[in-house]
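Shown next as structure tokens: one chain only, the form predicted alone.
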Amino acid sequence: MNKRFLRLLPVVIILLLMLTGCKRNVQPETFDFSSIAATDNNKETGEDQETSSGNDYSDYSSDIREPSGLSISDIPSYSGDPYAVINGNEPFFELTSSTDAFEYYGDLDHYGRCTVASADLGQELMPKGKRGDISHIRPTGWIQSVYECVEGGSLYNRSHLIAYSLAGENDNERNLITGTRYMNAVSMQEFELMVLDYIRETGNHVLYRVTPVFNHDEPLARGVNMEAYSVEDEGDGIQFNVFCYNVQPDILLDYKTGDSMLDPDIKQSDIKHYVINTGSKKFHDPSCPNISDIKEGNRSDFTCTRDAITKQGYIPCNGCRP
């Protein structure tokens, strides 16, 4: 008997370690999605970015996400002014005190078109070295003119949502839209550079979005509306809520296609020839001898009406009166 149960007993040791599951421990791999709330979408930078989980700032974040929610029955009438004010200059998404920074950029919709670009944009954000080559993204409604009576010569711009001098993202299609030199140059760069000014002179933060405004269908943006707020002091120093039109001063615009043509109601006897001076923001008459004091550098020539250079942020010479 005993030497049966000696016989036995490795067998039931084995058993016993079986049914006490004596096995190897292995636990699923967890992940703290906390840990990636403000990087979600943002550009490589090639430096740690650092996360706060002093502050709960999921809630806002995830409203200041979405576009804006303004459609074209919102907007006002275009009627010559490069930007309408728009709910009496508040912004529409939910205001925090989180000064942690961040950048997020939608997914293109199924037109393949820009949908909102939001960040809470600080000094940490901004590029430490110079634009790159943006020239292969091609938006949607980019078809290419050029005329005499646009700075430049091109009518349309690869136009950032989010300006490069403030979040330092340079050639992400979502991030990039087809925008008229005068949207560009003019009415959204007023809003981009008060904000650049604001953040530097305080280093504090700005909760700030960018929603294109496309027509049902449309390939090219009716233009954006622009949201912003100072965190630190609550929007004392930073605060709107404004749509900057995609137009162009004597150009009429085909939203449906991105094709574009002059205005035909322009009288021709309103068409002049000026010589600008992109440095000083002045424009001559091509008699003007200041025009020899020009840099060449600086000096272009347009051809438009008088309203057209003027819209485009130009003064004129005190000498010629042009």
Given for the second form:
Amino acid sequence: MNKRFLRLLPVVIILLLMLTGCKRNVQPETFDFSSIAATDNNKETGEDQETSSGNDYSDYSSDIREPSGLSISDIPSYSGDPYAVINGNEPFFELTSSTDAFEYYGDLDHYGRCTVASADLGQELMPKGKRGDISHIRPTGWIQSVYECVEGGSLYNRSHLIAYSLAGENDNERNLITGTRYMNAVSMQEFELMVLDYIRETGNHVLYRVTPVFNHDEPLARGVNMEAYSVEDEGDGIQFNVFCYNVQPDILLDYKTGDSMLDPDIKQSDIKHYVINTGSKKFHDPSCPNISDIKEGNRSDFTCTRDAITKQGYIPCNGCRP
Amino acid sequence: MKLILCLDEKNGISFNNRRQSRDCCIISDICKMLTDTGDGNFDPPFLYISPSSKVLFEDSEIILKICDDPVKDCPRDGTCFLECPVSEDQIPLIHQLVIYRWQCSYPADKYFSFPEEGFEMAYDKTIQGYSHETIIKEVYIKKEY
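Starting from the form predicted alone, produce the coordinates for the form predicted together with the partner chain.
Everything in the complex follows now, all chains and molecules, and the chain you saw is the first one.
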């Protein structure tokens, strides 16, 4: 037995070395994100990873790199509004006066779901180029479907926790969740635009954290908790704490899988055909003469309830009053 | 009184007592509008604002009249810039409305109730913004004014 073991020992050692090498290779995020940090000074992902030079968190409480802690039981039931105010709009994280920009993306949890993304946003983190392709990322709960009542057709977007426009993070799987078109392009975007405009106009910084909220082991998030606080003016410019619901008007979602269906409770008589102008954000009856003025590329057709179209941010034409 | 407001697509005006957005090109346009009255009158322009709006006009040449209730304190021929809703009883004080319309929606918990009756649009024009690609300036005049 001993001789046989001694003969096998080099093989065992080689196998162990190979396994050790493989283990390094299954953690590509470390390498990937240090290379991204070449263009952005203070990017970091994963709490247990080495902090690269330039990432000085000494001015920050570590709590901004933790999920907000908001649980399903803390969130008001969805009642038709795209978001709900949480904690009187006061962020849960500790407020600081540091203006050293950073961004942080928490590790995926053991179900492969995003956990948190946080940042001290400033002009120095904003992207200089257009966003790249992110279609190769497949976040949890990604069962795509196409509906006529959804702007653009596709129910789900790969929703950035921290918008590309704010921090230039493109295809980081720790920053992308499955979000409905409604949550991504209506509720989240409104807050993102508010922060973006503020930073562009003032050059100030905004402490910012987005936490996806899941119910138990569900792969599809129930929504995201967005918190923000402007640093230099101590919250005078920006301060909010909201929960954006991951819902889509007229559609029922199965959060346990990500699957979806048209809401069977909607009366067929309430579903109508509308023409929308994505430029003016107005919707028209198909017989409206103003439709001929819609620029090519701005016209889209919806078949849905009136409620669904107004919730997606469209206002009725003053002419045809649909 | 001429009343100036910034509103989003849904007539939203503020969220959590904070302005929805800002653009320095709007401030330049307001200053230009106040100084260039077209009647050869170059009296120092006054603008009635609330204390929270002061930060927007710090670098401008116009003279600020800062008061807690600028609509109330603004004279009949004066100009007022407001970042909160107008109370219904103050609507009759307005003879001209200048709305800078953001071309998007922002979060809002306070809205401007647009007086549908009594005002008609005099003109609108697109102005280029600094942090916004475009902003629409809408000018409404009180009908009997």
